[in-house]
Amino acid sequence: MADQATRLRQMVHSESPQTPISSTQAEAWANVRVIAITSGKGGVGKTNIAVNLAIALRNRGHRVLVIDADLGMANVDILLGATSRKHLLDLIRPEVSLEDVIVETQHGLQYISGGSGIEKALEYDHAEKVLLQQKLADCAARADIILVDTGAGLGRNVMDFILAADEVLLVTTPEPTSLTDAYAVMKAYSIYASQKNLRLIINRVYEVKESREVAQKLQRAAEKFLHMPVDCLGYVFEDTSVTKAVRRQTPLLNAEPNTAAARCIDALAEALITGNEMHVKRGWKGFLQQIFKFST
């Protein structure tokens, strides 16, 4: 696992004679925040959070690029109601440029679909990796923050992306199976990550107290058994508006920005930028939404 991560970092960051990097480009690379958003199991709302977090960051004036690295699932496409004609690995074809694979959506969000077969990237020869690196380098000129939406679980490629990122956001829900799988990700990360920077997002909670209790369970386990401190970035309330937005293939922050879940994700973006603790109350509207299961 460590060798795979090392190869991936070299592919992204190495400065070989065949890939000269200007001082301007090097500075741009250094200033971009690369954040991997992951989960221990599927179905916890990871991609939904990634897409809406990107919109919240963009609304704050940041240039954000989302890379859909959830192999073959194209969930970002679905949530945005968009279609990708070319994918990340099409960049190894000489005639394909970065502009060809970046999708500009009607929601003002730019993203790159990983498509299927990303696992083949580690099997490419040196020339193909150099070409891929050269083209991806220009992402730094288009974004201040790059969000990488990984697949769920502990697959080789999921861990490769997690270990290569500067920051990791681990999404979980209060369900026991979700917590167990989240801990498994934390354990693998604690073993293989050279620089540890992992934070929790507790999704689908009914109250702030519940999110704190869930976070504390994982934090205590990480401290006791993994000897790794883990912070909690924040939480997202259970909200029926999320499902409605998915069905409409419209990001929640654009469809219903005043709902409880949308306000939480907006607060997560603020916490991500400022480092301050997030504070969001469900409010009366959120209470009614949850009790009566419809949007008021």
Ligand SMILES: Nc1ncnc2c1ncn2[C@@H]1O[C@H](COP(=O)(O)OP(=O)(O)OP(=O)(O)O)[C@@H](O)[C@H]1O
Contents of the next structure:
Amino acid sequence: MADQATRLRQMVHSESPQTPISSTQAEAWANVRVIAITSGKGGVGKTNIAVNLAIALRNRGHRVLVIDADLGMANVDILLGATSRKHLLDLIRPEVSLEDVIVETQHGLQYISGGSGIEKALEYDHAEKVLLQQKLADCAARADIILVDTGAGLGRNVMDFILAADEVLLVTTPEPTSLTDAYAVMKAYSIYASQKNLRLIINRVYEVKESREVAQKLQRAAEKFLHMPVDCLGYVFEDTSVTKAVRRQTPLLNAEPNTAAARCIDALAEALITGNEMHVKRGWKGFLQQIFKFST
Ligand SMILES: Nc1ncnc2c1ncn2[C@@H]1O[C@H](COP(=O)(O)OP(=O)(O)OP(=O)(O)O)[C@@H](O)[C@H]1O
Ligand SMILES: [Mg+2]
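Switching forms now, from the form predicted alone to the form predicted in complex with this ligand, please provide the structure.
Starting with the chain above, the whole complex follows.
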């Protein structure tokens, strides 16, 4: 272990004496849109929305990378019917390159599995973090949009990802428990996020009116108690085609693009592209720096 750490330190220092990022790299990184998809309660549809949203964005000509950062239940690959041989943290091994951990799926998406134990990255020493960051930097050259599928709840790792991303999509269903937990996420975000850009997605609704009522409840609470304006990006209908697609391990947008749920997710992609984007973006650079806690 000690030997590996020493080797890493030597490698990193020989490549980059002080700063972990070159200025040209930094410029490219800043232009990538980094969007975290999260929820308070688990099982509300984050991963299905992340994967299908990625396909809808891809269909609009964007280069999309999905990062599965759900520590407990990494399952983006299950929905994509893809297998990743290597995980994000394998990058810490000198012989592993970014190409080795990125899976190009048959759906035209790029995908990185966080694997279990991504939280270990936070405990890496400076040299190891620099190495990881240097290798991950090149994601910015391969994608215009990076979607980060986080776990549910307020755990340290989930919060780290949410706070590092420029945009947050908070998924909730109309169930009271899901709403209460979504509010808890909004509250933590309102306290800790330096630039606030959180939008709601209401999943599993039976009618449009229901989605409006649910969104308004959360928006009013955010306004009144957190003094934070929150937009709603859209809603997704309750639809058995979602479960069927999961069982077939084929993304809904490919398997049944004309179902109600698929059309809703397509509309979410349209809203993401045409809606207001952040004025001050930190991009992939800001995301990595925040995750690895670099000050520059
Ligand atoms: N719009 C929908 N209509 C019907 N069923 C849905 C819908 N969205 C999600 N589901 C069901 O909920 C299940 C859980 O979805 P998903 O795995 O995307 O949730 P998640 O929030 O990522 O869960 P976790 O917190 O465990 O990561 C799906 O397998 C599917 O059966
Ligand atoms: Mg999930």
